[in-house]
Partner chain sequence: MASSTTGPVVGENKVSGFIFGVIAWIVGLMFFFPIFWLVLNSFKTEEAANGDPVLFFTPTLEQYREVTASSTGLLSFGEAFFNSAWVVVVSTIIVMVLAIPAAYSLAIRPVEKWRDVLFFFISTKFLPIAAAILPLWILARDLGLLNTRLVLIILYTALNLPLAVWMLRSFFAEVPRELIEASQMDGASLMSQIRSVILPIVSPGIAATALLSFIFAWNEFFLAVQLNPVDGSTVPIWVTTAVTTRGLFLAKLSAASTLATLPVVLAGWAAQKRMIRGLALGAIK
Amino acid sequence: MTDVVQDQSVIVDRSDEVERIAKKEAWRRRLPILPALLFTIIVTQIPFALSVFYSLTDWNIVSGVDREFIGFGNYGELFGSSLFRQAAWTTVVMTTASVLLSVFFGTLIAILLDRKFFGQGFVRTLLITPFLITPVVAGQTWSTSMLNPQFGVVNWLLERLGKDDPIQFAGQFPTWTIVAVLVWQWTPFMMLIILAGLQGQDPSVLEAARVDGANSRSIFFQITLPQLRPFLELGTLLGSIYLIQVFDHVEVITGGGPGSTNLPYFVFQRSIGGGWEFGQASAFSIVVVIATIIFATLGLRLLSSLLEE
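Would you pass me the chain only, in the form predicted in complex with its partner chain?
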């Protein structure tokens, strides 16, 4: 290229040439990203745009009546519906409880694991395994082997401890049974994130604090916890984004039984699951999206700040 520049006869073309090469180079750099980008746009954005459109129509695909554009009618109906309000409330309870409890237990366990002891790696492997288990298998295992009133281990144990009638966990406390299984699966996730935060601490700072006579308690609250903050936030946000979408556990533990229908399950019930009200169900689903966007915006801001570091 330097030859071209030095050649007096082509100096006129130089800027054009440079621009052309720069453009070509820019495309050459963009090219490897394009297939992934196009694939993602087509597969994720088109259905979503269609969902927004459907939510503005009155459309029941079994009634045989044509789809009709009704504007925001579905959204008006939605807030008048007590079933919707209940599903929304269940979603709030289920998501908040399972996220906060997993973060709490995850933090405690991460603190335990962040010190050397015999068999540390093995214990860590035991602890992450619940997160790997296929969600429907986790749900089934808990509702049968663990919590079933007739042959569940937990009720057997309670009986030994003097409790006479078995507890119908999934029947009496449907939402909390689902939360328990979610906490079991997501505590390892939180633990891994928080452990990464603990292990990223600067040992010399901790050492200095100790030399200055600080005790473990004040070191934890004044140094460790503030440093863990971004990790706790990241865990909370990612957990919220994933857990607001829970479907599998609801399906296998209660089948949406009394009071445990969350919004994703409700969308399914009102449409493919038997309701066939596609317009209305789409409006429900858009509400889930809006709720998620609130978490996601916060999540993206946090990710972006972690990316800077």
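Residue numbers count along the first chain shown, from 1. Rigid core: the largest C-alpha set superposing within 1.5 Å between the two forms. Values in this document were obtained by computation on a predicted structure and should not be read as measured data. First, how it differs from the form predicted alone.
- I290 is not among the residues whose C-alpha shifts by 2 Å or more between these two forms once the rigid core is aligned; its shift stays under 2 Å.
Cool, the form predicted in complex with its partner chain is there; where's the form predicted alone?
No partner chains or extra molecules come along with it, only the chain itself.
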């Protein structure tokens, strides 16, 4: 009986020693990334915590009055503002249309590029180019060279086709003008993600489907599209996160005119854009962060349900 007890104690001691060694090894593996983790916390979480604090105060830096703690007063004013509701709706329309159209056109182009042809590498490079252009340059190029009512290329083509009066794209269709530029710039990004998914397919599975008599349409919808689901979800998630924060295109193309002011530009107007209400702007920023998370989550669920169907 004593020997059994001693053996059990030895086993317990060894298991404790193994657990200590495992924990020590885990911390040893984490040690190299601790500086990066601390840096990330300093540059992201501390400013976010300060923004939460400022959102609970009444702070106008040009009034000369000290910050006053008002609790959730800024949030109550926010949801009662018709301008904020309009900016929120514009953000939803702009982001949803841009992401869905970018994914759609990116998928079509990826399917066309997923085959061998002469100059394939050159064509891919040309198609990727719009995504490599900085947002300010892209917006400026489209607003002046392409969509300008006096000397823009688009109005010049419409004039050759019989259109007499030039179209003021940024004035008549501000939201959809920005959406068009965003789709032009983000379609290559979606194309790259989806093309990676297409090229990751097992050729033997596709060949077996053809041998069994499946046509191209059946192969795409029953084999290829389900395999592309993770890539489509990734593109939707990243596109939603980035495009809901669009600021450059709004500033350059419309200057935040009626019908084009989204939430990031609205926050800018309320803070350093002339409002100087940093308490309100901080509250708006917190809401934008929450909206980004909700919007990306809903986008993923919607896409997943469509692919399941």
